[in-house]
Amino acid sequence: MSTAQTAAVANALGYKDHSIGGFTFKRDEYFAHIFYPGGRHIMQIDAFLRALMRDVAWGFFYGTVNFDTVFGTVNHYGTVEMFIGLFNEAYRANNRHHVETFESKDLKKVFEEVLADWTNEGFDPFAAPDETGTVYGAKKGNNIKAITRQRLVADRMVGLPGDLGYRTDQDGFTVNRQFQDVPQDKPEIHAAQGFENEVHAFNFFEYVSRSDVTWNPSVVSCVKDSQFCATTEEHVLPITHGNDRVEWFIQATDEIIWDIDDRATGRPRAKVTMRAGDVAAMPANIRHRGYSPKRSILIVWENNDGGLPQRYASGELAPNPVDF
Amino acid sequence: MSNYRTVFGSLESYQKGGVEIIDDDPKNYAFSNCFEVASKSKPYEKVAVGKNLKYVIEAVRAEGDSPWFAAAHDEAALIMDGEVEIHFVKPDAPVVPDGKEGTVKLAGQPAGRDMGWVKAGRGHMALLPKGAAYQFRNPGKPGVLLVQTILGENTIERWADICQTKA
């Protein structure tokens, strides 16, 4: 466990250095530089900030968030490992990897400070590249509103009284430019008196067509620990997700192509092309990265049972969901 | 005017993707398509297309009137194609034991209070609330539902028939 530090003085471009444990993050006009005991890793600044945004917004998510093939985090739900090369075959074989463990709240605080400091006015790391301004160059203002969006989680179903509300024009959730042809009609609801809170339906496609973020699942319906997480995808998933459990994808519209690699080594295993109506499992021992040429609607189906990571890690559960 | 065209699927028109294997077994991905599954199903068969331990997603061909169903927990239905009415009844006495999981098929409409009904089309999601009995009705052309529920006595698993098995 380590103390976080932010440099008192910004560099010549206006950006501060941020440190936690043995890691120090520096940025220049084009790159994020990650210094660690024994080396330095470098990423394009836009790719780094888009990955960082997801890691922060998802609370380090399920399992591993690989920013690229070298740097990332592993969620242990209370603590987080931050690593260099932990899931890279060559780094591991040559003992060049480096891992430190932090309290989740401490690392989250540092990541939030990096995001706030390094995200310039006009750049939204949640938006598709065609929808946002540039991140390059010297420091210019900030975009706190964009980087502090709250993750949306329905307890039971979107639109039920007391549950997560709808997205509307009035609240700033307009239909996305690539979903102008998604019908915005409403289901007919004829609830008898006294059953208004139980007889319920909503336009799921409309709700998702109004999402102002990409690659950011929000929970729309729950059956105990079974969560339908809806998301709109455009361009490329900014991280490569190594799950600590099985998850499933349901492609509701359009097309996503997934690169599937081995979770531990990064060696390629498969490519999965998903089109409207397709359903596929993501086994617990892979990592995946998606490419969505047009904005599409994806349902990420998760099992939120907190005991699963240990059961998969111990081998009690097979990494594939069904045998046939 | 937007130049973008959103591609939906339907029973009549869908273009299935697939798994291109590099070093793996396609069965690990249990890859299927809900429209294809429903095109080969009998009305209101509940065919699992996703399974995450005890939880399932079932593809259902909505055609005509369904049996009356109920569950001791919430379920959700996403209409992927067509139009369906869902009629709800609050049974006078519980029709599913507390703690039982999965959808239960009832012998018929239970005695109870009319809760109302919903008419839903493509892209709409409806709550199938715990403790309620419900019936799907679709007099028109067949539709497709995805039901988010728990593995139960009416869930049909025929993975080898619906999933990609070869590279």
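Definition used throughout: the rigid core is the maximal C-alpha set that superposes within 1.5 Å between two forms. Residue numbers count along the first chain shown, from 1. Quick caveat, the model's predicted, so the values are computed rather than measured. First, how it differs from the form predicted alone.
- Put the two forms on the same core and the Cα of His190 is off by 2 Å or more between these two forms.
- With a cut-off of 2 Å and the rigid core superposed, Met157 has a Cα displacement that reaches or exceeds the cut-off between these two forms.
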Given for the second form:
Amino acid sequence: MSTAQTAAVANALGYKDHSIGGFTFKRDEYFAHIFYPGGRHIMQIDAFLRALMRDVAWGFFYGTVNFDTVFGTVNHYGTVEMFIGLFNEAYRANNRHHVETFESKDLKKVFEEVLADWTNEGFDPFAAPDETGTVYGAKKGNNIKAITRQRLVADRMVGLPGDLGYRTDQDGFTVNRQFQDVPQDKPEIHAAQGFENEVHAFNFFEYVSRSDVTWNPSVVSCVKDSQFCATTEEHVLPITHGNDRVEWFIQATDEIIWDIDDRATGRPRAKVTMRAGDVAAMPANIRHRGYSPKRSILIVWENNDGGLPQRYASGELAPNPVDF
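Follow the form predicted in complex with the partner chain with the form predicted alone, if you could.
Next up is only this chain, free of partner chains and other molecules.
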């Protein structure tokens, strides 16, 4: 469909019902209810909003964003499929799956409206559970500031004069409570005479340790289609990501445990424990969800080439980058 019909109707708790196509989203004190032709799906409201926040902030991300084992979205980079049971064996086997395609901008608008309406004051869906308030109960205010936060963008290399992207205590970006063990040393710079203003370095670990969000990759370097993305992880990745290309993970600090499942069926394939210094490739035919007992720093290496999904889907490229 090229256009989306949307509607919003308030309920007794003060929340609005939001509709697009054949889908209607309703919430009560504890749950999000997703109605679709042929049925209803239910999710705990905090889990739903944490997943929805990432789907919006990431622009539907690469490939599939599974909110849980039933509901999610598939990015086709201009259009988005929203589905029930598309990657669930039981739903598919019994022909109970449902899929609709929307223009990306139309679905993003509705998702943004749901976030703004259903996020109560004091609750930040980008924060770790121990860092935010409750989302339960009747409608109480909003937290527009949290759900519309923008990434800090460096105007030039981080920390150089004139850069507005450097985080400091004075700016309110303090070292996270779980990163007190991350070294905060400043690099020593020994520049040749006359080059003092042209040579610079900064402590990447110190910089990232001040992040106020979790599970939100931010591009830190980009060379053509090669993107390095740093992110801080705590508690559980709110979505299960279904790859449409290979991702490389570099564990910079602490530990993350990953559940690796088949992308199409959800069948378990592996459990991977990554500790500081470990590197892993996530193949193009899997889905993954991470658990970080202590806040950790993860670097994700992405290839932004728009032709990759079709090349992997057609079998031109093997789903794994290396055969041993």
